[in-house]
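One chain follows as structure tokens, the form predicted alone.
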Amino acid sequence: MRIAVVGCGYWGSKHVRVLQALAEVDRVVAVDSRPDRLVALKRAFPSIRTAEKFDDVLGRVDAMVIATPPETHATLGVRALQAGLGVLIEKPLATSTLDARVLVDTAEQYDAVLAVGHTFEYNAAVWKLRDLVDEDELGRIHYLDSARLNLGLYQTDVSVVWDLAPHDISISNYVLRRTPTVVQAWGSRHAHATLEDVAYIRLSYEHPDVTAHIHVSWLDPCKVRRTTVVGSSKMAVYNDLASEERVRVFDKGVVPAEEASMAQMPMSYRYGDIQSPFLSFEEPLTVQDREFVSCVQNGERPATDGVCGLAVVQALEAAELSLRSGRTVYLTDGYGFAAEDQVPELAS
């Protein structure tokens, strides 16, 4: 295996670190327009090649990971399936459904492996959660809320919803198997003139009725990594900055009263154990990385395929016209969206 960095910053660079290790992959090329990136890589990991410019590798390699500007990589992406390659892209799989379209379209056209980096979809306090889920463990779930909070870093190209919630729309997305069908949006701008450094987003679900809220972040104190799954019976907490017990299910929640005192207040509390399960970790990225190449051997498909990054850059396209107009967004088809006026019957 030959493989292709396109984009050796933040992501693009651990992307290199992990490649470089795996026994599958004997090449790694790391390709970007700055050379002092490109210095940087090769004095840490000498075994690599460098390249200066995507044509350059293009034919050259037997895939591609891209992570540059997200404005950059439908076109790159396009290019990079119909040479053959498989290809990772980083998250957002693009900034539109329709360029998302086209990728997956392409993809399917030219046979070729299409994965999207939703790492968190890797991480084994994730997959816990979704174990619980998918047990009862927890009853039924009335809401999902995450927390992804920082003082930055700040994007020059897109706002905090396009920066961080992709990771927290794709973690409610595979923890609840189904996409939104309802997209809300609220957010504003304090340090930045023209992007949202402050967004909340609530995801509407069907079959059941679930609610997820995201709160995403660049304006902030205190570094929060979490996310919180509510239901019936227990309610579960994942820490992403936790050392130890980054999963804890507290066995607690609200007594409904009977009928005959509904009306009295206040209802009563139930508090049991708080238990948290072993976890077997693994970096995600490593695990991400290492079924893409598996996947491009193979001629498999991803977990996080072009159909799954796609579902989640609909929510985020959803999210900014919600932010633009101050109007629910009803995602129709899959694909497309609808104002509120427009489906009078959803309103309520």
Ligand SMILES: NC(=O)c1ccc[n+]([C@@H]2O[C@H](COP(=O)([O-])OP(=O)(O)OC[C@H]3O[C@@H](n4cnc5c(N)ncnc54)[C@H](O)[C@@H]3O)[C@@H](O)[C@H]2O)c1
Second form
Amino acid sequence: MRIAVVGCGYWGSKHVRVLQALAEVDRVVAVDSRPDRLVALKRAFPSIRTAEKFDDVLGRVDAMVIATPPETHATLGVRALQAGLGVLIEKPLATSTLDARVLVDTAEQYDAVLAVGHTFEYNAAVWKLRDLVDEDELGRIHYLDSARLNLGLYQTDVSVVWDLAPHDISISNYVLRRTPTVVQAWGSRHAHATLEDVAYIRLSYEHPDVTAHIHVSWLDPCKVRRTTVVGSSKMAVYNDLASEERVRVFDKGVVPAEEASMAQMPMSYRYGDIQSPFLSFEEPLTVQDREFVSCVQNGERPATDGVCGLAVVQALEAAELSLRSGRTVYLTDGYGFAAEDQVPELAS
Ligand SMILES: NC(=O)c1ccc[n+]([C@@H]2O[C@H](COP(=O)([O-])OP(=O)(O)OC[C@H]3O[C@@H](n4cnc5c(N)ncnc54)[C@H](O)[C@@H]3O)[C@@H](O)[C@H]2O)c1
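Rather than the form predicted alone that you just supplied, could I have the structure of the form predicted in complex with this ligand?
Zooming out: every chain and molecule, the one shown earlier first.
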């Protein structure tokens, strides 16, 4: 198994570290147009090979991880799939629904494995959230709330929506086992002239109705990585920054008081135990990359396949449409859009 990692910056270098340690992988080739990045990686992991150009490795590896900036994902991904390689593309899969669909179609056409880097879907804390929902431990789900805030790393090609919200949309889709049907978003630009650095997204899911609220920001004094699931019986909080007790389940709730009058509190409050389930934790990137390698070797479909990536891109594009137009965007089954009357052109 020979695998290339194209784009060895902040995140691609982590793929190189993980892949070169996997027993199933015989050779890792780090590919980056910046030689300084390759020199540093070769020093840290002497067994890897390096190349400066995508074309240098195309016919020489069995699989490829693409961790270049999002605008380049579709072009590089299609070429790799057409060369018959198994391909894992970092989130977001592409920067438009159209491009994401082309990637999915190309993978089908060439019978190639296509995976997307939705790393949180390989995270034991997120698995636990889904178990709690599946097993009805929280009762009827009222809503999800996610916050991903920090004085963040400004990107050059995508806004905070495309940079950070893929994680929260993929977590919501995974936990609820479905995709949203309605998207609304608000965003603003502060420190950057053209790219939103603060945004709020509201995703509506049907059957049964659940709403997911997402707040993403590159311009916040506090680092927050938190997903809360509020149910009618209990509430669960996943704090990715906690070194212990990443998931806590609060036996707390509010119900209308039975005989409320003007003189009484209208709601009755319940305060119970707080429990933290045991999580057998392995680095999610390792779990994800190991699954990808196994899928390429055995011709299987990854848990986070191209269709999963396409669904997240569709929600991201809808969020961008909504925040630019101030309208609600409805998602149709065929991965299209329909606003109340007419969807306006995207501002260039
Ligand atoms: N899954 C996650 O948790 C996670 C976390 C961070 C970033 N990411 C994703 O990883 C991707 C990369 O993000 P980053 O923060 O590492 O960016 P980065 O800017 O640090 O690195 C990108 C690298 O790609 C190289 N590059 C660009 N075009 C190239 C080409 N055609 N051929 C070879 N090299 C090329 C650049 O020289 C650079 O070294 C993005 O899609 C981002 O959203 C995912």
